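Let's start with one chain on its own, the form predicted alone, as structure tokens.
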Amino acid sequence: MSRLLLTITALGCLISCETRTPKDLSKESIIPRPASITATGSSFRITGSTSIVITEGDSDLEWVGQYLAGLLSESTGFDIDLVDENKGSESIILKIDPEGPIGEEGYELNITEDELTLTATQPAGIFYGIQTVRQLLPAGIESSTPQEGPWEIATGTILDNPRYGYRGAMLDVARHFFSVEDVKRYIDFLAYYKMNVLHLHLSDDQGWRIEIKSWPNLTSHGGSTEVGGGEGGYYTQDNYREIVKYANDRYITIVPEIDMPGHTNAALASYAELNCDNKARELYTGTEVGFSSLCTDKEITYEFIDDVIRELSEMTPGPYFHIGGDESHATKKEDYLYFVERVQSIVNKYGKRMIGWDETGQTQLLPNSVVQFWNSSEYSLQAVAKGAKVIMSPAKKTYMDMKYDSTTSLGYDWAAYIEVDDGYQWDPAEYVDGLTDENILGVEAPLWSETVTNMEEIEYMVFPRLPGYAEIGWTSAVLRDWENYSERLSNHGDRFEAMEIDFYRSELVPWDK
């Protein structure tokens, strides 16, 4: 009998071992590239008996676990449950260890043939680790309908932690308006690549897109059109709260921008008293810049700004409020300096840190303020000298509304043609002499929407450049090189297709391989 049991056990082991596909974790196409990967050469398999193990009573971990279960169930067809006790093999274990050595947003992923254990010091790290798990699975995991397996993940260990705390992208909803569902899809793109900031450009000459209850004509009139004369639109405060919650659930901070004192024609058309001559402007549907300005020496202007910042701040849990401040060519310099400094104090009054485009670096900034470098090294260095931090968004490298090349039908080329390699091959700490990581808050890639009118066009301009910006923000510079990155990016083509993303098939990326 004992000999028979030994034979059965050995046969069971042999069958089990035969089902394990040899896989090399170090060869997987993870974007952003992790800090450390150690491969052990086998695989873990998700099956119909897989469960997700979490600590009972941890609401944050429970939400992240449900998020993962939903992703896996949709494409595998398996009914994956959350449990509070590990009762067998093929388990996915999510653990919070507050004393872990991997930082607030870092994670550790340990994968054996029997278990996948994801550990982090904060729930955000678990969420980012889940994005890595998704990328370790076949591309079909991104499908919205059940696909054939097997669902295997290479074994080994990943230790990972981001380079910068601010890793973002911007969406301009002012030039053309995009629906709540479009913004949520954009948020999902950022989350997939471990980005943690969405900057919403909510107002400009062509449209005012956020309901301000104390100034209702901003949206009823100022939000009624867009570039080209289309219908326009705006977010109610409930819409905005829905976007904020959706982003917050994915560990993404919303940064609202109300651009001022220039880029304000929609407001000037909505309320005559915001103009120095008390005459409301006509609505504007063109694409020129630099012609509008709030009246900087009228008290009503600052009452208006106070109301806008107060209402938006009450709905925005993140620490930042963006006041724009760029291309204010119609504002006299002395008026501009006074205006920015006074608005900065209003932002601080409501408990937020002011962000402004790099022109605001000329002013007397408070040490907690932030400038966003897009054009002027001089102004950015002036800001740093006053104690401010810098977000790196050089137009020549990060503006996703720039054409890929001369044949691109959408976008502009005034800053540069930005092919996929151009967008990837630069380092934030070396781009401006005198700016180092000590001064840099992080990286942001803006998408301006003068020529972008729908979700498919957003996708085409964003992909495949967005993953590169995510890697610049997350991965140490010494681990980044174009040849390695382009190979990993090529393997995301199938993922883009599974997500139904309309992406630009750059000839510089070996997609067919």
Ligand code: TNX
Contents of the next structure:
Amino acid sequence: MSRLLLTITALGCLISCETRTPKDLSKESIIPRPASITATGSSFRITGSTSIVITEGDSDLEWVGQYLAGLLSESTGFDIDLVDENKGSESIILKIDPEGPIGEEGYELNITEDELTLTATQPAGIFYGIQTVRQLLPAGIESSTPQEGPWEIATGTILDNPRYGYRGAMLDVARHFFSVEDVKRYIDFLAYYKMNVLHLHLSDDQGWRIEIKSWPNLTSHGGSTEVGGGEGGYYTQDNYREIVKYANDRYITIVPEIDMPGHTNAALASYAELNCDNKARELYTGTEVGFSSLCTDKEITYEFIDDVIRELSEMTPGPYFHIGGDESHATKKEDYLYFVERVQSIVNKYGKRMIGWDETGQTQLLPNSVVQFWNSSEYSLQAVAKGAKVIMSPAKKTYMDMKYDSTTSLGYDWAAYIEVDDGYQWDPAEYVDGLTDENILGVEAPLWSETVTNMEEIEYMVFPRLPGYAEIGWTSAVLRDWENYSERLSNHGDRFEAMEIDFYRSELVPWDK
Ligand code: TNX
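Form predicted alone already given; the form predicted in complex with the ligand follows:
Once more the chain from above appears, this time first in line as the rest of the complex follows.
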């Protein structure tokens, strides 16, 4: 009898081990780590009869519902519909509850054997909850072709909301140009990890990448090359609007950056009158920094900037405009201060909040302005003393163009080698003495592209560091530790593969367990 029992148990285990029915929600590898998880020890299954139930008439909710239906249908092969009444079984229910229990971007996920209910005060929260659901399903859910199920999720409740309202990454499309398709893929990476800002570095010495109708040479000439002498490229205004819409649909705000007064050789090559000596510069395809400057005491300079900020702001629904302001070594200090203050008023005139790299902290910032800390504690502290806020992008921790170690072939090492653990193990509110969560808007990880030339190379530098920056922005410090994180990250390896992401297999992460 007992032998029979044993055999039955063994058989049972064999079956469930083979299908790996998830039963313990608290053991799942969700990144960023949610605020709270309660497991109830059973499982829910998405089948061919699953539908997505939403309240009729909410167009934002309808959009996220379609987004989820699309994701699930593609990889399960089921035809998953949106319906407005829950008639079936195994339903997924999406609900907006303005009085809901959780903050602006938060969500509550309730999973029973019979249904999965996702509630939030706003559609953004539903969107983030959907990312959690994706991560609870087998990795095959990320495939673009139908895979074998079963599609099971452990039961229980997740309550979740972010630590910071600004959770970003930057992409430098100036040193090397990347296509609209590449930018959309980058946006999808951010969305998967609940990040909500994409900062586009749209101009630099080597290229001007955004069409400005009143100054057409910026792109026809200034956009015609890149580092190494390749053909460069630029976004038409329609391209840019398409990127903004794609991001917006994923609850991601685009922050456009036009870097000035330094990092402007591409503009200085396109229009002679922007130079103090009225001589157009040669196009530049090298990687030096700090040699160019707009002519800060010519009125035409400010007419030019006014046009650029106006045209770009009109296409940018988000609240920010980034003016760069870094490494202006070819601009006299007094000219730099005058310039930034004048540009700040133009940004405000077009209804935007100015962001500048930390050097702009030396100027008379207005309290609605923001500095992006990358290097100087001193300038960042000067900025908060004037009431400005800070975005934390310490180069030694968040620069995704830094090599992982001495063997990484791409990237730089001037700030540091940033292995996956180095990128993860720091806290924004403890990094600079005197900068606390009261001043900190959030976190951003930049990818500069002097050494990065295509999507595969972007992926290699960004993965697997990006999920760590997302977690720093989302998860409270008390829930973060490397042991726990690296374990969860290791379980994202097969997700990266399903998404065909070319990632760095750091030896510090236990991938094969
Ligand atoms: C510094 S960080 C820069 C960029 C370079 C980067 C390369 C900052 C505000 N400026 O112009 O691309 O280093 O790592």
